[in-house]
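Quick heads-up: it's one chain on its own, the form predicted on its own, in structure tokens.
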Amino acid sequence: MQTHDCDVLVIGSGPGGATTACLLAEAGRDVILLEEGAHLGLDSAPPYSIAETTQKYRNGGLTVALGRTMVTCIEGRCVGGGSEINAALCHWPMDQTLEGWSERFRIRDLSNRSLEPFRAEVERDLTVSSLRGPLDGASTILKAGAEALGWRSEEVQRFWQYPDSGDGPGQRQSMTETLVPRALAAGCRLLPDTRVIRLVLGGGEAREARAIHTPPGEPPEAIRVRFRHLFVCGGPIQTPLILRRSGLQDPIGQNLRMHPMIRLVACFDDPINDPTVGVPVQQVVAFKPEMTLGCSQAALPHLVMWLGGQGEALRERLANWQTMALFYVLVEGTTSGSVQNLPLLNEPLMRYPLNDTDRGRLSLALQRLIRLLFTAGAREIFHPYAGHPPLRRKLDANTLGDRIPHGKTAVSTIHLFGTCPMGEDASRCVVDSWGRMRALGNTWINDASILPDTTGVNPQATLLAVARRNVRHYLETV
């Protein structure tokens, strides 16, 4: 068995792990960054293609949380994690969100004011930018419909860098473009294609990580990594799985929170779909944080996915794909689920009981979105209620009911939280207010699993700022 030694081991290279590894390495710590997925970079496959899904998504994007209505949960599985596959939207949390977390979970020193220095660093290091040039077709539709209805909408800034010349589409500032290269330049050692099986524990601390390293085209090799301190940053699903496989139990893996999401396809008379623009940046924010209306990437494979159930008519409809666009509703979930291990299979057993409040919010958000799209000129809308015909007029939205039907609606999420919440309420908080575990004195968690509840906005910016806050506290106090 090959052995590696380091001062600090960081498990997981998404936004939380990349931030942790970068700041610790630049502070002179001997860091190993361990990642289950491959080290690929943004140019390894066309964005939002089937090839990218195969390369960079866990299970091809088909991890499921069980319940009367199943929720498909999308995870990145590559160096850089979710930052390599998401829309790179930068949206800071609302004051009421952080105030609510602090009160309910007794989190110390957490507010937009206390995060301001870290927010400034994030915006500088990841080049937060506004869109250059005109809005894409879907964003223009969303903005026009919102204005006609008197609903506030806005462009959401992105982690994006444009050429100094001002020409060209620019580049998403994912972790493989920013913090991972900085960590490596500062001496961090990266071990991709390496899956942690369990932690070896003793004396109230984690001693070493046992893992399987599988380089491309080579047989798997068992390795161990010994460390003085450990940061677990595998995300809201993988972090609790690693800890539970290592013998730790509740409340780890409880309190799973999410933003349930539903997409629909809207058809217009004129072409509006240009898949080269990436994910549109306009959102209706009038109803935040409870619900958001927005636009999705609408490349042809995505349209095929969300036009499922059209049978023989699918080919005919796709002949006019350039007149179609994808839109979504996203709501704050109000219930809690769980993440546990499936014995022998090394896969998560996830449960999320989509409750009546969640279903009602999704239905109301869908009706608002449908009203907006017809107001903006849609001639036909394909929504995700199984067996329900397409909508062709604004009043048809009234037939959808007060709650989405259980088991007959395609619900997904890309925003998960809360399985190892931070705070001083020891009865339910796995880590303290700065991410240090109560069960293991030399172990910290620094990913979205510590965000105790939904953010109500795209969460990457919140996580990046909180992760910096926690690493600074570690460097100052340990």
Given for the second form:
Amino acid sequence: MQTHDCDVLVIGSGPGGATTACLLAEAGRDVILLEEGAHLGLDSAPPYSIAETTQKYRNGGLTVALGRTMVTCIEGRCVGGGSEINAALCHWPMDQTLEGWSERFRIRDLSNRSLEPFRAEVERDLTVSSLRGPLDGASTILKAGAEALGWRSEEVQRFWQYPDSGDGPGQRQSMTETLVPRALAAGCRLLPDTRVIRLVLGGGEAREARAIHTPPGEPPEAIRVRFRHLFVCGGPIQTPLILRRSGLQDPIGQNLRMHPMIRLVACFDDPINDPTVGVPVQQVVAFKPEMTLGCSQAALPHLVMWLGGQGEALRERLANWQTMALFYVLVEGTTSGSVQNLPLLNEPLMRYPLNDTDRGRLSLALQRLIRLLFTAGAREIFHPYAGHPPLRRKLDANTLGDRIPHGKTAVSTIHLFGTCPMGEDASRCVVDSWGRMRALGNTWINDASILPDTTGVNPQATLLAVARRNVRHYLETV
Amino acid sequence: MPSLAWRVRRRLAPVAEVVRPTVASVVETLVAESEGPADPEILDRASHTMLGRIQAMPRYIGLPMMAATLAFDASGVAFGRRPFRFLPPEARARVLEAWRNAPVGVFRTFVEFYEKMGTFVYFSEKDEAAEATAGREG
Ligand SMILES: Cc1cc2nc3c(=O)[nH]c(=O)nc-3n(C[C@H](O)[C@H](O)[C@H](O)COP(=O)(O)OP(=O)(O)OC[C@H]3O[C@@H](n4cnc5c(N)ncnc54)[C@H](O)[C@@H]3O)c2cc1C
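Next up, can you give the form predicted together with its partner chain of this protein, since the form predicted on its own came first?
Let's see the whole complex now, leading with the same chain.
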């Protein structure tokens, strides 16, 4: 078995892991970064194409959390993790969110004020920018509808770099565009296509990581990495899985939190969908943090996917698909699920019991979105529940009921949290206030699994700032 | 030593080939509903891609999905004395409708999966333009 040695091993190269590897390597540590997925970069496939989902999404984007309503959970699996496939929307957490976490989980020194210096670094390193040029069609609709109803909406900033000169479309600032190359330049050794199966533990510490390295087109090969310190950054599903596979138990994986999300398609009289425009940036923020209404540029295949089951009705409308656009509602889930390891298969078994409050929030958010879209001139909205005729008037939104019914609509999530929460409440916090594990003295966790609850906003910015804070604390104290 | 999961996946490759004609016929029927007759070449590519999707799923979902696809094929016998993939279009539409409205949730979930994923894959294969487009939300 091939053996590698290093000072610090970082498992996972998403926003949490890339931040960790970059800052540690730049501080002169000898770092190895292991990543299960391939090292591809942003241009390896068109966004949201089949090729992209095959290359960069875990399980092709088809992982589900079980419950009476199944929730499709989408994660990245490539160098850069979720940052390579996301919309790069940058939203900072509300004061009340961080205060609530600090109180309930007894987290030391976590507030927007204490995060301010890290926030400034994130904004600089990932060039957080406002949109240059006109709003896309779907965003314009959302903005107009919100204005007419007196609801606050805003253009969300993005991790995005525009060319210094001219008006080019600019480039998303994912981890492979920013922190991964910096980590490599500072001497970090990156091993892509390498999946950590388990850790070897002993004496209250992690001693080595056992992994399978599968270079493209070659048979898998077992490797081991020895280290002094370990940072686990596999994301909210995989991090607890790695730890549980290594023999650690509850509360690891016990507090799965998420933003459940539902999409719907609306038709307008005029073309509004120009998929070449890029990422829609408008969100209705009047109901944050509980709920967010947003929009998505959608090519024909995506519209068809969300219109599945409309049969004849769909056939009539396909000719005018550019008059249709995709919108979504996203709510703060109020319950918690779990992640466990399926023995032998080494796969996560996820459960998320979407409760009455979640279902009520989703229904209310959908009703608000429908009201907004009709106010903004929608001619017809495809019903988000299977088997219902399209909606033609605001009043039709009443057919949604007080709660979304179980099993009648597709619920998914792209924002997961909480499976290894941070804080001083030892009964449920897997790590301390700066990410150090209680069960293993030489191991830290530094990804979205330590954010103890939903952020109520797009989470990557919060994670990037918290991850920096934790690395800084490590460098200063360890 | 390769993991059990890896070995299971390799062993299942031939089983997947057995399922592929049924996958193709389900997608073909769904495309006929929403657009009209499917293009055979695109359908062939789409059925390979769909199978790839099913194989990429976590095995505790992917394996039942393959089994359900086989069961769906066999259920054609009740409607037209032949497996689904050999039925004429009208009989196929009846089988699909019966599963779509079945009282048992898993039957409906099966159809919903194909409605969403099957049509997405087919239209993606068809619509090269889709590759140059975005469809993101945060
Ligand atoms: C489609 C989509 C759109 C999104 N849009 C936005 C947005 O616009 N704005 C926003 O703020 N947030 C967005 N998010 C959420 C954001 O991307 C995530 O919150 C963020 O990526 C979480 O980072 P992480 O480091 O915790 O984990 P991840 O990004 O999931 O990274 C973990 C990495 O670890 C690797 N890994 C896991 N297990 C192992 C193992 N055993 N061995 C080796 N490597 C392993 C994985 O392959 C992965 O690359 C979006 C997410 C998705 C999926």
